[in-house]
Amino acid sequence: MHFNIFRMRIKKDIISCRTCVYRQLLFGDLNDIEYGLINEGRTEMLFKRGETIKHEGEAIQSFLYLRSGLVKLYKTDKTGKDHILSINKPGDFVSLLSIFSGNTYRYSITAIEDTLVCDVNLEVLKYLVSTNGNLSLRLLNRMSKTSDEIIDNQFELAQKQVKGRVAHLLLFFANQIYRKNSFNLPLTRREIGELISITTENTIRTLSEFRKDGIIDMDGRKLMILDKDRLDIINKGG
């Protein structure tokens, strides 16, 4: 097992799942006894940027959801090259597509910002799924939506050229993650390429061209979108 418990930091911010802002996403139909079971089997864990939360091939023993921060899900090929599958934001259930399909993770999960996750004992969740029909339906609905989002995003990216892919990613961060036009890029240029399937060189060149054209401004990791309309045209044009 690769998980390094000495880097894990335990938090105790939430007294009960009833007080969590994300409980309605999945645990909104639990009774007091069921909430008690979840609370007893739940651990809040803080990971620093760059720390790996789960490794590909690690045994699945818990259900994870993201309270704050950002994580990347990725697979590593035989040559050691990483391929980022998705970026997950607060409120996402980052292990949802794996917990019922096998015994080990088929991808790794690493924090790309300081990240707080809730780790729920998998046996507790499986018991509640077997006894609570509403929870089962909620879980199936979330799994379907997660799968659809991954498929739709990959299909959309596949239709785009290099500039369209970079524009798509910048708008994703601005509109869905940070909800503002100025933010720190959570990914390196190499990681951006891994996520949208282009080379690091093409990533660097495209960002430089966007900056030269007055579409964005950059200072290190700090990025500001100056002309969102033009960026959206590039995104839609592919």
Contents of the next structure:
Protein chains: 2
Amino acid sequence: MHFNIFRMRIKKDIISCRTCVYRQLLFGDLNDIEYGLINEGRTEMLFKRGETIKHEGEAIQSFLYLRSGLVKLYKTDKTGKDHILSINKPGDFVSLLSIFSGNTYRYSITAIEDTLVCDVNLEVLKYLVSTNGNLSLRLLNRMSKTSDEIIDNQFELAQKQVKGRVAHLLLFFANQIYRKNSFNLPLTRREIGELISITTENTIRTLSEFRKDGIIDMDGRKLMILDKDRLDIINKGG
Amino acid sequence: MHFNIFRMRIKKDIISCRTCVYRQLLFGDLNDIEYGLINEGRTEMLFKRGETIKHEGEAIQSFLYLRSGLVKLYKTDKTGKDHILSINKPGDFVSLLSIFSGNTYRYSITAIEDTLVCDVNLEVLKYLVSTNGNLSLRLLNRMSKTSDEIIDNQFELAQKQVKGRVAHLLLFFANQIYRKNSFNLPLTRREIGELISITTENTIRTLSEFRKDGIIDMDGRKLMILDKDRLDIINKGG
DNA sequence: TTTTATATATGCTATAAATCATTTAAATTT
DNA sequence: AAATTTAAATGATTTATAGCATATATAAAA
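With the form predicted alone already on screen, would you show the form predicted in complex with the DNA?
Time for the whole complex; same chain goes first.
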């Protein structure tokens, strides 16, 4: 559970949608009027690592997308334990799975690295969807892929046991997120466990074992993959 | 794994979209031209229990919705084991999670009861989405809810152990699917395991235990819930 | 700086659930 | 109707992993 204090800083209109690198990726081709609508009332918010951007159950008033940083989407169960659904990276539409089905968030969103979020009026998006067919298809595609990723991940994890899951997690960060073999783990050992459904102890134990076996090297959060081939084999269940 | 022979019978235009009970539910208000497009080239297909409607990886050429019956959506892993993602019932848009993200099915679909499926041209749907804003919002809403259901279900299961999962499954059929306490289980013990991620043996053992404890009564596939309160408690982890 | 809390690290133990083995029953197929 | 396959049922055994205990290190707060 996270009871972080909001210390976001609002940076209004530092970059217009017109010059945003994610513009095309997110919305495709929009006309000037449409961009104007998006830009209007738009805010940019900076969150420090550990700060919660949205709490599960909170009313949805805007749609969010990540400009930089990294966040986790997670749900908290009755016993207070968090279950991480996915890690979202720049360009991701972090509220996409919630905004069209209800009026509250179905998961919490917390920054796991310093994160810059764009916050745009939701009614504007809904208006644009209802008048722009290409945007609709684009969003249906994005939502479908977002959902696929979560489902596929669950499917993958269900077939692996502890070592395979940890290997999978390390390869995910190396290949999907950082695109290099050396990086700072953005998650604590506990959070890794919450993401791959194992205990904190087993996460720690397995990482230690990987180090002893010369597969990785670690120094606190700093992690380096030394033998990616073996990690691949372990990931595939070897 | 399922290698069933296709023995579907095609019943063309027995019911028009105009009189279909799911029309409004699925598409909202469409005009005559739009209904005409949907009806054109539409086929209805009947599948017997056990027959596979679509195989994972198969090209998507149409969109499907369930008129009657029950199906399972599932993925097969490298070892040949099936993992059931969800059970779909009449009114469900069984291909929704696949049609907007790629051109092949991301899961297989098999009838677990005799099932009537409507098969409609996909290009027509995409055309309607791109020209009808209400329909777009409606589909975004449906897709979001479909995805939520699968994700929430995984979240629920992750917190339960064997007995809780079996209880959860029985309550799902009683409350969500059949809306009565006595029904024929549409899944084998093995399939139940594939849906709630436990072994066949544990499914059988747990059902036997529930019977011994007077919580349920069974005769093969026929199942009757005798003590729903206890089942609720077990489901909640008691 | 000192205190407090949180994260990392390992060993030991308990246990839930998978695996293996075997039997009976019910469907399919020939 | 006989043969074969698949499903259901239980007992015994193994194993992976959770749970518990405790120590150290690191980070946050007083």
